[in-house]
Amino acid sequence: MADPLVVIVGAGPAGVRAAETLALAGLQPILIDEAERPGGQIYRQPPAGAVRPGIYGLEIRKAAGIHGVLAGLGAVDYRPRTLVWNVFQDRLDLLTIEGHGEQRFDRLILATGAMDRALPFPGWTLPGVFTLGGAQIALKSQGVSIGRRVALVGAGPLLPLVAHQYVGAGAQVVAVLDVTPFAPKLLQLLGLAAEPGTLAKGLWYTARNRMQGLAAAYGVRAIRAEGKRQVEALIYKDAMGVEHRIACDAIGASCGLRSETQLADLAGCAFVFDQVGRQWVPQRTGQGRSSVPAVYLAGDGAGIGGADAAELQGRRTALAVLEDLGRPVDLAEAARLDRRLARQARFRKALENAYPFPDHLLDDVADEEMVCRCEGITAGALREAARDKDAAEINRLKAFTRIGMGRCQGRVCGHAAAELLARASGVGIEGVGRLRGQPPVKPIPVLGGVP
């Protein structure tokens, strides 16, 4: 009898460790990834032959570990440069450099990762404004800075990390602005100590930035980008309400991360609301099982946990797959992973509380501000639909305004639209629901003659 066909989507820390665990157990998993080389976003590799010294900071050994896993595992069918754009029953729809294709599976592990959570602010559509993740990708993938004078704005641990990486690469960082206050970080130190090594690295990045003249400003209020044809300056108000103007030609800005959940939605997974992360995520047990028997979830695609947690979840989810297939499982190893994941969960809750959601930024979104670039939808149009058309649910709002119908399928604008709708409707963010996933989850070419 042939082995069951186990397919993993995503070659970041979670997907790579899941593939490794299955291969060492005697299976031959298929690992599909959109990128050219394994590593995911956090450990993204430059093109083959290129050298980017120092881009992983203190995580260089972990990055090298993930990068080298597949080279020693001949049993893994690794398929890079392959986009999974739909899940239907037991089949994946694919796009490769050769064209469209399909892949059947008996078991599916979704390790789809996360992307930046972008909130609109005045001038955010100007050329020269990037997300923090986009700024990282430019540095890791192509070895370039997003500008000559770079201002960084955000909420979350990615902010000091990107600042450190840019300074280390020789870029001129002119401002590091944290839109969350400093006090919650002190209040959460005990919870953050659940992972003392990670806490120490975060403190080191912050201290190193300060030593290099990059002391972060905390509690930043209103922000806006100015410029005629591209970014020329970033204007912000500090915690005391004093306005500052920073000359720059590029801005990296984002407010934490959000999970990439579209494929889990198309696979039929049940969703739950994550109060800490302020997002709907696919329901997942501690062992990585979803509500769909053949579908499993690992890594940030089912709730933000970070790279270390993703590696643990990848291994633990693979053990759950093996157990469900009737294969022998090391119960002691499973218990060890469960304990480490529980500790990671405590750390992550404290980390999210240390960087509370910056509600105040939404107070500054004027009616004329663009929210959805794909369809040209303003905040005023969203508020009008909520007020005059009783569009109190996000999919009803979509029907009236076309929010989430553009090329990104709401991946960029959906969270901000939900936040604005919740405010306009006077309900909590969980009360407006979530945008339902639609294929293709990312833009694909439509070729003549392809069914």
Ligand SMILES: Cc1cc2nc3c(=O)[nH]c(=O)nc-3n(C[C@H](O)[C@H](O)[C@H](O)COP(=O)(O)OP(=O)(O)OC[C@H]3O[C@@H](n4cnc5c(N)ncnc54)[C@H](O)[C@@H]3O)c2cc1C
Contents of the next structure:
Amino acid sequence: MADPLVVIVGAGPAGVRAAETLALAGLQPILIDEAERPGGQIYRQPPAGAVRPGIYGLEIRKAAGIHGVLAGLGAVDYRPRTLVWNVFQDRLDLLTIEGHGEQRFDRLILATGAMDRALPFPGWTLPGVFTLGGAQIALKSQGVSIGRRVALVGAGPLLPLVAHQYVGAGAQVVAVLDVTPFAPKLLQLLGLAAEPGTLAKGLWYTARNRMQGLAAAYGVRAIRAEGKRQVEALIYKDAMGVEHRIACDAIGASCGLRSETQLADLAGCAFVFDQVGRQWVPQRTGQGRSSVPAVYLAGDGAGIGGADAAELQGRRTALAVLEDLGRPVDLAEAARLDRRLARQARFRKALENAYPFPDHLLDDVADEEMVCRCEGITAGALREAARDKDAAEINRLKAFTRIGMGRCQGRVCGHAAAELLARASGVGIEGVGRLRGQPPVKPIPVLGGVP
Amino acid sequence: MTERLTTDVTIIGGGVAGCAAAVALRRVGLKVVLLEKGACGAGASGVNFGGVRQQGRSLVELPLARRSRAIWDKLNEMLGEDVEFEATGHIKLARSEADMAELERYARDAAEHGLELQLLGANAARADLPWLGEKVVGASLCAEDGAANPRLVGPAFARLARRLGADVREHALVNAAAREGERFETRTDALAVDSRFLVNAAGIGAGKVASWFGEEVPLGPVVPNMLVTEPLPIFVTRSVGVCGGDVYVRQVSRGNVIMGGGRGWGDAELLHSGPTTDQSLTGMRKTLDLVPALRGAHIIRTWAGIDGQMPDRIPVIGFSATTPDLVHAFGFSGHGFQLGPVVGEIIAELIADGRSPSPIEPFAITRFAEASVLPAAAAGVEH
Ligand SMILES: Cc1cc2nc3c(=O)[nH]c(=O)nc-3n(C[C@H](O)[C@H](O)[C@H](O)COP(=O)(O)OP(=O)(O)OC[C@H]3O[C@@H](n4cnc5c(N)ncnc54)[C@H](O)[C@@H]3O)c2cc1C
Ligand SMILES: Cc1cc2nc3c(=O)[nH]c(=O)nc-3n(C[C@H](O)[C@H](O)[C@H](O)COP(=O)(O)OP(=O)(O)OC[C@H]3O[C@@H](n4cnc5c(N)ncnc54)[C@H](O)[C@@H]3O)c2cc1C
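Okay, that one was the form predicted alone. Can I see the form predicted together with this ligand too?
The complete assembly is shown below, putting the previous chain first.
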């Protein structure tokens, strides 16, 4: 009997560790990623040939670990620059430089990771406004800063981290503004101590930023970008309600992360509502099994857990695959991973609580504010449809207004739209449902020359 | 606890047909309860290509299509909102001499029903649509055909029905209906509706409803496969179809180009469907033959939907053959969006007057009892 075909989508920490575990167990997994080199978001690499010393900071060893794994494993069939744009039954649809293609699988591990959660604020569509993750990608991949005078604003651990990385790279960071209050961060110290190493790093980043004269402001509200053709200033109110204006030519702004769940949706996985992430995520067991027998989930793609958890989950999920294939599994290793994942989960919960969801940003969105830039849909249009057409459910809102029907298919605007709809119709965010996905998960070109 | 309602007419199914019927029935003063399994206008009516097309229909459908077309002109006013109907013209392309002969024949026949078509040679077709690909040898243009936004039409009819006093219940799956004496009893998990008349406008679910009344109909699923690009500069100024119906293209005013072709997968029982990649890729290739300029344009979404299809590709519209006061309207075979508004009026006429001025005899349900083999209509696969 031929070896079962295990395909992994995503070569971030989760996918790479899953591939490694399977390869060491004697399988020959296929590892697919649309990026050019392995590493995923956190350990994203510059283009081949480029050297960017220092970009991984304290994570340099982990980064090198992930980057080096594949080279040492002949058994992994690694396919970079390959977009998986659909899953149907036991088949993946692919897009490569050569054109459209497909890949069959017996078992599928989705390790698709996360992207920034962008929330609208006045001026957020001006050229020069990036997400925090986007600002980081510019640095790690292209080796450039997003501007000469950079203001960073938002919520989540990426905020102090990106500030630290920008300063380290010699960029001029003119403000670090946290839209969540400071108090919860102190309150959560105990929970954060579940991962003392990570906590220490977080404190270190914050301390370093402070030493470099970059004290973050907390509890910032009413943020606004201004500029004629492009960003010229960031305006905000501090925790005391005093307005400030900071001249800058680029802004990095986002509030935490959201899981990239579209492939799991197309694969038919059942979803559950994640109260902390305020997002519907594919249901997964601690071992990485989804509700669909042949489909497994690892890493941030099924709920945000961070890079260390992603590595652990990648390994743990691979063990579940091996077990389900009737292969021998190191039970002690499985138990060790389960214990470490439990500790990670405590840390993550504390971290999320330290950065409570910035409701005030959404409460403040004015009617004329653009929510979906692809289709040009304002908050007012969404509120009007909710009110006049009783669109109390997000797919209904999509049908009436085209929200989520543009290039991003709701990956960027979907969260904000759901939050606004929940407020307009007086139900919780959970009550408005989730956008139904359709292939392709990212745009694909019209091409001929296929069978 | 079961809620009990009493009404004149119960409608099963909140697609365009059912919702338009609710409006027309309220207009003649009848009490209406409409029961929709999901959200109104979210089935075939909400996910279709949006073609408001008369050209190419079976000739027996043309009188209905003509009457419906007149309603489309007044629809915004009637519904109180813009459903993005535009008479862009529908052009049907011939890719061979045989195709062209078919178009010529059809144009002659259609003229007898008052539908004026303009036949164009290759040069004239190219003058109208300069971006046309190599394969086109001629075309037939129906200037008054066009398209509308399907996501808006059904829900707008449902809201109008509500404003007119119809009791429209969404997320109300009918799981039983029966005739008891002179009345109907229609049930969902939470509701029991007692009515004098019953309308079966349940789309692909209509076969099951008919079977509750001892009527077996050869209703099968048809699952058109659809693709849409990102917004592009406007250049596809007309709704475009071909002889054979295997590909069709239009561009919405936002700039997105919608193309259809081939079949998706569908589960008629669960009313669940989706696109299939092989069909999407084939659809792309065929579209490129007609519209080479689309090469490299980005597809941002593909989808499918399920409509009920009859073996002869024309619907069932009219009274039940087994049960008095039961009216069927289903089996639109992939082209019932354009007909929706008139089907609503016809249903109301049948209920209020016992007959319709429109010639609906060809759509009798009894046709399946009589003939064992039915000829497929010439233009069967168009939407
Ligand atoms: C922009 C950004 C920056 C981040 N920076 C940090 C950081 O500095 N520090 C930190 O601790 N955390 C960071 N994170 C959080 C990050 O999610 C996790 O730390 C970690 O990268 C999660 O690992 P993962 O393996 O689950 O997913 P990822 O690392 O996100 O890897 C997922 C991989 O899947 C690929 N992929 C996804 N969908 C498809 C598809 N359809 N077809 C083909 N390939 C696909 C992607 O190209 C990517 O390489 C960042 C997140 C984002 C979005
Ligand atoms: C992809 C696609 C493209 C198309 N393109 C075109 C086109 O361009 N032009 C054109 O004219 N036509 C087109 N059509 C056909 C057109 O959409 C349909 O013929 C028309 O919408 C049918 O309307 P309807 O009201 O009969 O059915 P539907 O819209 O399907 O409505 C039936 C409703 O009944 C409900 N229902 C079913 N069972 C039950 C039950 N037991 N209890 C309660 N409710 C129930 C369903 O949920 C559904 O909402 C297309 C169809 C599809 C799928």
